[in-house]
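The chain below stands alone and is given as structure tokens, in the form predicted on its own.
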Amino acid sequence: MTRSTERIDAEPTERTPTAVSQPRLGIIGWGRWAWRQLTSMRTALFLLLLLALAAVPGSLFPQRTADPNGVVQYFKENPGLAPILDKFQVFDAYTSFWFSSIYLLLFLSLIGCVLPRTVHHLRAIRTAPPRTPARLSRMPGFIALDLNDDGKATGSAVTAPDAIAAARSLLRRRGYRVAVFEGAQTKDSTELSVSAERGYLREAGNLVFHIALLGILITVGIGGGFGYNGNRVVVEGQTMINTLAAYDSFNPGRFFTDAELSPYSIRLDKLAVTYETQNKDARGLPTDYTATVTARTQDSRNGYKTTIKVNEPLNIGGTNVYLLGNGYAPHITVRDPRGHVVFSDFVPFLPQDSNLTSLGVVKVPDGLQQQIGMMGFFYPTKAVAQNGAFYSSYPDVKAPMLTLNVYSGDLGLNGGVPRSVYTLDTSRLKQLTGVSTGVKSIELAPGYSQQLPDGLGSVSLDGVSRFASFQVNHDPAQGWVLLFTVCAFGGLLTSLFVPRRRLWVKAIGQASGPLRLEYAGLARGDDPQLETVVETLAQNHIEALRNRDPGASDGRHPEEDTRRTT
């Protein structure tokens, strides 16, 4: 029935009509508001990508948690730029005040969102299956079966309970949840079906992906709190005792005790590296690190050997010992004019690149008439270019070269303030060897020694070795980290693959007339396997009939004499 287009519900006014007047929402409204729209899951995969890019900092810039000495560069090669990313936490991005509020965010983000979810998914699994639609020929994968069957004279008619209860026992042996209904009854016809749905699994897995996602936030916070990392360069043949003194770097977390460090020492055996030296392409490459190292814990006091290799960290004392870098440290030794020994020790020099031309700083200050400063390049292969430089063309100590600079003044070592031991601040020095000066640079060889201008003493090179980069790490949160990762991958995957559905057969006697069976399916989401499903449901609901049907023995299928529409 249309409805006429001559009705007029009311009188014309010619009054104006009144504009609509919303509620003020109110401090409580309004916290409402925000708190549907952050724990929606529209904030929460915004917050998601969020945090993704936020991470995009800490793998282009150096972070003082892993590289210190990288960033000590960072600020060398970027003297303008560096102090402003640093304001912006660029260097300790994943500590920063931006990431951290991003954090914060998604987290409360997935409580909201998860704990609802969890709430309905439970009532759901305690609610039985829906009630079978009236007309089950508009859902899809639909078939209706007229069964006739010639067993009425020997009283073995298939009923309509009969349909039914076997329809029933077969949904549940596949796993599904059923529940029975009586449909319309008359005098001519009687109306049952079976309701069944499965799939509850599907959600659960979401939920439990979700879930894991939150301890997963939960246990890296706790981790970072209470957990530390450090960095050390250990020189071959030296010690190094898991004490706050003995790193050259240390990040503890928020909830950090001195009591947290287990007391152990690792000792540097032999740092060996493999170099490629067959294919001239790649001639050069190091191949492989191994560092050979004595580790010592309360339990072990003598002592035993292992080794450190990349990827492959050294676990002792609740802590992974992992090896990040490598490089070589001259033993320098300075003496006075009487001879004297005032500086001698390993001193690193960092790499500066693919074939090791290292750069490093020697800082005297006691011994001598004056401080003095000494900054210069350790080349392993030494090599001159067609203008006169030199640099190193084989990472490996094939012909090594040691070259100095020499400055004179107040090193700065007695205001106070930290200095780093690989930079060197030459503003309020005097520059006593380089090309500005006019007085040839310092160059030495393994076993040779040199006079240090201005009649200020002399400085060898005793030899060269290797040193590594250690890092120690340590997270007491590491194995939950693992155990949610397992979990929210597997319920993603269950979330992906396990298909959410409900199946319906009814059945219909009537008096006088064949007995009439239908079947269908519902998905939830895409889910090409219904049809499938649905047929294969009817198929063997009519095998199982067929088998407890005592009439069906002459050898003729129930299904021959059935008319299908669908």
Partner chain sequence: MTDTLSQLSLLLIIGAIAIYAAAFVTFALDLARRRSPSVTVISAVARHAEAETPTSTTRLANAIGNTGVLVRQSTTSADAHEERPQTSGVLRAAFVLTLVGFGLHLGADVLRGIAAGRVPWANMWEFSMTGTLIIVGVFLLVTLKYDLRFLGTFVIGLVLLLLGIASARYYVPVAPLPPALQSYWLVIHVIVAIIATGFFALGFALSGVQLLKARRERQETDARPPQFAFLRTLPKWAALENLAYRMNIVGFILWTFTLIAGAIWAEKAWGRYWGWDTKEVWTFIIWVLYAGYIHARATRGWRGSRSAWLALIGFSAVMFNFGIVNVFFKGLHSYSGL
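Rather than the form predicted on its own that you just supplied, could I have the structure of the form predicted together with its partner chain?
Next up is only this chain, free of partner chains and other molecules.
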């Protein structure tokens, strides 16, 4: 109720005494009052602006979902402030209680607003346009003229019913809903008018838009609840299987069950990367990544070859597989002093810069006298800075080099605490090589091996492959989200650009004197064309009257659907 009177183009209605003037409210009264406040246009506006404001902090502070390392970093840099901010869920801003409450209130308000409007609109569609205002001269685009056609041209003088019949058919032909009304009748004047309305689609579009927003919210929620996404690093030649255990990281929705993981596997045959070589301003910029893979599903057990590229995910088993990252995985072998292999594998190194200087960790828990860990850098194209430090000068493998610092002691693998394969906890390790120890770090080119310090054994770099970092995504409601989005967009277009307006033509027949014709309109919502439309209507109406063919005024007598005004 509040809504319709608060809208700027609302029809003035007599308001029933509001709650304010009632002495006692009671619980129901208060509830009704609260609901009316919540669903008022002003509240909707306030909540919208609040939503915009509440979205800001999440862009200023790192978010756990998008940038977990940033959060860790923030905690390190602001040890005093971070925990307080964390209490207010600043690092999970978009799932925080304050953000959620704003949008939930907004959508509650939306429901409270759209439901009555829908009912109102459905009723409006079925009822005839409201009666012509008594004084059209107050309305926009008002035109009045006296018709002094004496009937010489057409054989009979134009009467009020003639004029109204012509106006009625003119308006109907233009898609207006019309109703004819009889106005004040006196001895020497009769008043007839046609009231026309068009643009019901405008309000319909508006309702579709708002309802579709609700649809988007709900389907996004469902998708998040039942979907999952996971990441997996795959080295060339390796296969990933779509099982929970195969993922490096996995984010299930609240209602996820294992059964949703459809069985398939993907082998990364090759990851081809092209770099810019011609443009001297952009040398070494990657211009293409193509992962060639062999995919196997239950339907195609022998597998089929296909490719995954950035912007071109692979659709398989109800999931999408994206190529999100890449890097190098040196193949490293560690032998004990007698030459027995104790470790041999591809170790993905994480890129640190655009020339793919990469950081990695090797952990050898068994087979040597002590547990050892090695941490170091891989440079695809080694270069030496003036201070003697290595760096990579080009992202492709031109002059590869691996450096490793060796640590021995307790790797902390037996504590039951999950450890990332990309980090080395050095708190219980002793550094054996590197600057502080006086022992030179291990430096290896492919095909070479070197002794570990303290006679622990040897380490060799056998070769280098690329790895791809894949993300697997499953969102069962995505199609629905898209559908509602399209509805919202369509509704928005209709609601902003379909003009909704009323037009009136009034004919006042005077016993003595000319026939007075009046035209006016009223826009409901923004309507830049209104005045022009009224003028054109007047113009066409007069032309129609002048060229009229008596008796051919669409076959119906205007009295048929005339309503008497009181």
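All of these numbers come straight from a predicted model, not from anything done at the bench. Positions refer to the first chain, counted from 1.
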Please check whether residue 116 and residue 303 end up in one rigid part once the chain is divided into the two parts that move between these two forms. no
